[in-house]
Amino acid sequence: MSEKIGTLYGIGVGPGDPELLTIKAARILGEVDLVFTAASPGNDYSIAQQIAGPHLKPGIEVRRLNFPMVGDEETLTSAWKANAEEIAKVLKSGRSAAFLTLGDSLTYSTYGYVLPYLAETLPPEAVVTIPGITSYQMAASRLNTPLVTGLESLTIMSGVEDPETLGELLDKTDNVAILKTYRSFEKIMNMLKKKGLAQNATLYSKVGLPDEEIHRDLENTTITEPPYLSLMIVKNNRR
């Protein structure tokens, strides 16, 4: 007889706020016999273990898995790899646990980076993702605006590198989030004014935290370097 082999949830533990957290997943995380969270090998602390804390067994094991914040594809290749084995070694001993993400466990999540590791060792069913909120819905909801209505569109893209993407994009779609704005603030709102639209521009930093920030109308705000955890929602209204 084969050895029971745990159950990996993936939780998205949503933007900031424990109570977002979905049902299912404070149910879950009341349950599993480990924690995981991903840290950068910088940082003593994990927001999204903060975030989870209220709904976490007392007592439970937290292991940190860094995730190294470099370019060097060998380099996270090589420590993805290292997190997957330490997850399905922890799962073959028959135990459950918690891979804790912000936002959504499936956008821009350190999780997706070692799924792919996973599904060479262990039975697709040893692997469950639970959604949760993103920081761009969440962000959404703060002010009372939708985020698509009719038939407009919604791009999410991730901390633009190029302005001429995001320059590109912005004269196709309805509606964009920019999330982690944080790396090319300046370049994001170069491009912004460029195309008129600075003034259509919201930005949210540490939505759902208590030191939560919201600036309205770009244009006429003055932002150098906004923190880590920003975002930004563009209403395309030219369109």
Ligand SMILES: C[S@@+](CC[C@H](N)C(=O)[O-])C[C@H]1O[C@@H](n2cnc3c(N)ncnc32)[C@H](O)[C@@H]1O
Second form
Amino acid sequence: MSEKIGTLYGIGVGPGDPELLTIKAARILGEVDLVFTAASPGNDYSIAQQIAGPHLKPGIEVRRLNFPMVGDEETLTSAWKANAEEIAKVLKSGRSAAFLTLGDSLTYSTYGYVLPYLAETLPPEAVVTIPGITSYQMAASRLNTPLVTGLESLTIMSGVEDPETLGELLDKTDNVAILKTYRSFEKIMNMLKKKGLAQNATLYSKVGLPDEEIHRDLENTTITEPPYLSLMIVKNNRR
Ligand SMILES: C[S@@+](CC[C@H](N)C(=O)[O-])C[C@H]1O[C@@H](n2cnc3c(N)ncnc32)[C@H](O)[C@@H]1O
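What I would like now is the form predicted together with this ligand, since the data block earlier showed the form predicted on its own; can you produce it?
Below, the chain from earlier opens the complete complex, with every other chain and molecule after it.
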């Protein structure tokens, strides 16, 4: 075992365009010894890896970490712990690594799940987070629409388990960005219609990627199940 501990860089690669990484992220990607990506049984290739591709050293070792998409707490925590152990083993051998995340590294990311387990076994300076442009920032920029102005508020959500919670939030906040809309699109649409806000909602799928789709005014939409890479921004116009 080497004396020197390598560094793990949790890198946000942005939402799709390989030119939308920070200069720092691009430099580090070209320097690290190994790359970790997240794979789940339903998603056997990493979109983050595709985005980071142009910045990686040719022939670099890429390791997929398994993040099961299940509700069972014990299965999840044992996978996160095992992933943290695998990462720590690499760092303790003196090698540096990047953990790729789509969008921003600390926004609804798999990296966020392993961080507490890494902290149990590594000194704090061994882990460095490099933020990235989030999917909802990219979405807003596609239509040149401010996310928030003046005294407005913005709520970020990931999916909607309980439509009533969304309803309550819509009463209180000026703008809502809902990620992982694919999970609960129907529930979301029903609540937006109930609140008279469906026409103020825009659905963004695969923003920054070649097959991007943007649908404004969802009042009469025929979409029932958008792709995984979809989010919605709802403007409340309360002011
Ligand atoms: C696990 S979360 C990752 C969020 C990401 N860390 C961020 O900063 O945006 C995955 C969700 O992000 C959203 N997302 C990520 N990239 C996207 C893209 N290019 N287009 C639309 N939505 C995207 C989708 O809502 C997707 O279901």
